[in-house]
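Presented below, as structure tokens, is a lone chain in the form predicted on its own.
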Amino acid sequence: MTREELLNTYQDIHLVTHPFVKHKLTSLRDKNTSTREFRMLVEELGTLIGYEATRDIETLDVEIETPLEKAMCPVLKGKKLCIVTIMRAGNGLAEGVLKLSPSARVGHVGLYRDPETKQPVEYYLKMPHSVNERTIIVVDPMLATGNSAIMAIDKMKEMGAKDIRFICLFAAPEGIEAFKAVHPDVAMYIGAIDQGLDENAYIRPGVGDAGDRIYGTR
């Protein structure tokens, strides 16, 4: 499918174009940007999109007093959110998230493609307790051929998860469609859908491997 047909069969694929947002993306991209530059924006990203993805979280008011007055006002309900990065690249996008929610738990789900089948595979699975009670934001900047995303997403239903979100940064039309077809139900917030995927399984143009680049590996 095109953007546009994504767009218009899932309603549930939030795509991010506030101008900050696509001005970061483009920094992003280029390949001259440094890792310092690139890990920075990889955070403010994190923040500004994890905004979008938490714009209807629950609320209450509750009695506070106010140097003038007491007043009802407005808190978070229930549990605290819950960031489940996808290690390694999700460590930086998660940071940015964790700025609007410093009390957050945070996950850790380790995957890593295998180069012969292209297939993610689990190396490392750390959770908070009360998965279940919690909202569930999974965090990657790529999103390709989407296993991984939905591996990670998997673990988090087979552990009770009910109110789930995922967030990248740039997304395969390809990855899109394998996501949705296995979990219709999560909603996503993604900063731009591309081209395609080259035959390495890579995101065109994309921004080439975001691990390595957020950390200056090779």
Ligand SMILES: O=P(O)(O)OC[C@H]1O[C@H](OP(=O)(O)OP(=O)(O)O)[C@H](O)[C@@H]1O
The other form holds:
Amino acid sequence: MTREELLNTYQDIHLVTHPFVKHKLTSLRDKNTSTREFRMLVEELGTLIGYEATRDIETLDVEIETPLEKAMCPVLKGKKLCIVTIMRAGNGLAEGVLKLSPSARVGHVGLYRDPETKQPVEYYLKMPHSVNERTIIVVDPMLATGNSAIMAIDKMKEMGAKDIRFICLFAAPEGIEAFKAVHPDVAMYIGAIDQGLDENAYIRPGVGDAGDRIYGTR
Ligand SMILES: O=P(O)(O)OC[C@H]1O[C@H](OP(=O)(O)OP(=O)(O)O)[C@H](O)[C@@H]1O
Ligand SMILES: O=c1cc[nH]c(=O)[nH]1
Ligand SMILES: [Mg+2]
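Please could you give me the other form, the form predicted together with the ligand, since above is the form predicted on its own?
Up next: the whole complex, starting with the chain shown before.
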């Protein structure tokens, strides 16, 4: 499917088109952007896209007392959010989402993509308790084939998660289609939908290897 077909087919694919987001994504694409700047931009984008991804979380009215009178006012309802980072590149994005909700719980899923098979290999998993009662926000800057995000969300569902959202910065149309085929119930919040994958399953034009650029490895 093309980018337009995907957006027309799935109501819950949210492309975040704010000019600040577009500008910061362009800085990430630039090969001359430094490691320090890249890491800061990823975090900032986590906050901006995280804001959109949490727009509909529930509130409940409680009585408080202002200096002048009592009033019923909204507060966040239910258990703390759970932000799940797909390591390692997801960590920077998770820090940005945490700025919105500093008391959120954080889950870690360690996956690396095997360079030959392009399949994710799990090396770590740690989640907070009561996953079934929390809004789960899975974050990873890159959705290429979609296999890593699909596997991470499989694990959340195996643990009983029901309300799951996914945030990424750059997605390939192929990856979105694969993701939606397996997880049609998971809303996606995306910075940019790029042209597609190259022969090494890298997103084009993309940013290259996001993890390497965040941490200065290579
Ligand atoms: O959609 P996919 O084809 O699965 O590819 C995307 C995955 O690849 C990257 O991680 P990588 O395996 O490079 O690990 P890293 O974060 O440690 O660099 C990226 O951060 C995603 O997790
Ligand atoms: O383009 C890509 C694809 C997978 N992982 C990345 O970091 N970048
Ligand atoms: Mg990587």
